[in-house]
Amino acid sequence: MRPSRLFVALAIGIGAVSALLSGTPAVAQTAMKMNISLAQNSHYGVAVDTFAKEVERRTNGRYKIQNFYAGALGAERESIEGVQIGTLDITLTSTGPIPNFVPEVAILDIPFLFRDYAQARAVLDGPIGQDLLQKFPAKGIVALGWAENGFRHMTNSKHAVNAPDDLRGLKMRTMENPIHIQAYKQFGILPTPMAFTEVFTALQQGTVDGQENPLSVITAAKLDQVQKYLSLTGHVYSPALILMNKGQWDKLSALDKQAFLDSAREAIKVNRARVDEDEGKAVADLRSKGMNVVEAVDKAKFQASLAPVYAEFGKRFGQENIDRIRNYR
């Protein structure tokens, strides 16, 4: 016998009252997974933890972000692929693998493109960066905002690097990024593309001689344990992005979309603040752990050695587009 409509209505009412009395929200909660390649105690970790807290608060608990750290759900390229096809909801990733999905972003990987953090952040938060964010939805991804890793520096286990010639013949781990690889070959480096989750072991075992990363990453990943020499080349500024599956984004109401964007903004603030904090103390910390640090690097020599690839980049991206970023005020 089918239950009467009155019985069903009473059952629903009783359930709602029970939920209220027990303190359980009556609305269903949607859980989303977010993955990063670094440990929780890092400039990525503080960002995604802030993002999760803000999303839950701003949506009154209707959305909950479950964070996974240290590549638990895959390396960066795998995470971007997961976001694109919907097996992962959100990720915070460096732009290293991004040109494989959104080629226009590759312009940001040109060495010595940015003067300092203030300029880099202004470019990304301004019209240039916002225009690049609009390239993602066509690829099944929504970019919520620009976070960062910082300026990249070189480490190795062989000898101090003061000039480009000192890099010749070094086998260096690089990101899976064609612009970086092209430039590093010009330095005389033997580039070895590799996911970051594999880097510590590769350095430990001598599969590669060195790697390049911002100070925040070098300290968070404890690379001082497997590298002796650090040179503050600052050769590439490394942005990061908070990326979300477009299908999941499209399901959000207008108010919830704004809540996610505002949450991303807060996450980016703490991310950049942590990078600034790490930059302020990293050199002394790494020296205290036994690293040999070369601070006075002749960057003009490094830039001069890249003249042939700069000409190629000018043809590929349009010299006026490169100059627009380089001269941004």
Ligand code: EAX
The other form holds:
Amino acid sequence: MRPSRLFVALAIGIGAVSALLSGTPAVAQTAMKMNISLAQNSHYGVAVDTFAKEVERRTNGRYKIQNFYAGALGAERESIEGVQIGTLDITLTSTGPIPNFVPEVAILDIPFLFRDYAQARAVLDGPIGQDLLQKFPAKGIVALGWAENGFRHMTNSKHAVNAPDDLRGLKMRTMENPIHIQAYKQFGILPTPMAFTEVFTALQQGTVDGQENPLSVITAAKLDQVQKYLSLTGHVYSPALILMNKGQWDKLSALDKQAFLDSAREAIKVNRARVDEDEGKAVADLRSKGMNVVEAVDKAKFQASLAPVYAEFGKRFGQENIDRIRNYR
Ligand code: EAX
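Could you output the structure for the form predicted together with the named molecule, given that the previous block was the form predicted alone?
Now the complete complex, all chains and molecules, led by this one.
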């Protein structure tokens, strides 16, 4: 005999109430893994922790983000590969390795492309940046938004860098980024691309003389312990991205898709606020830890020394596209 509708309704009701009382979610909860290359106490760490909190709240517990820090699930290139093939659900990463997946994004890695943080954020949040995000789904990746790594500066263990010629002959770790490598060679640097997770040890052992990174990264990774000299070259603005596996994205309801996008937006707000906070105090902090900091860098000289590669970048990306970003107001 089929149980009466009343009996079925009662059974479901009792099940839901008991689940509620026992604290277990009444609905199935899907767990997703998210990985970053930096420590939790960093401009990336605050972003992914906010993202996790917001996703669980905005989906009423239907989704739970499990965060991994300091490259626990791999370096940035591995994380992007993992998101692409589905072995990792989400990552927050710099655009360093991105040209290997979405070549069009490489235009953003051109040295001295952006004037300041306000302009960089406006370009990325505006039509130019949003159009670039649309290039990701065809590669199996959904970009939930532009986060921020920051303006990159040069550090090394050999001598102070005041002018481009001071870089000549230095063995510098670079990101696995073809634009950076091409440009840094023009400075006379001997580039050694490697994952960030290997950088501290490489500097400690003297495998490389130096590296370049935003103040937020230099601080979070405690690079003052293995680097003596810092020059505020600000030679490249390094964007970051929140990337999600497209298969996982496609499974989300329309409501939950919006919840993930809104959570990414909140994460990016705290990420950028932490960069602003780090930028305001990192120089004094690093000096107090013994770093020799050159603040008054003649950026025009560094930019002028790159003239030959700018000609090549103009051909590769279209000078009008570069100028559109450079002149963006
Ligand atoms: O994204 O590889 C790098 O130098 C990056 O700036 C770092 O992993 C943070």
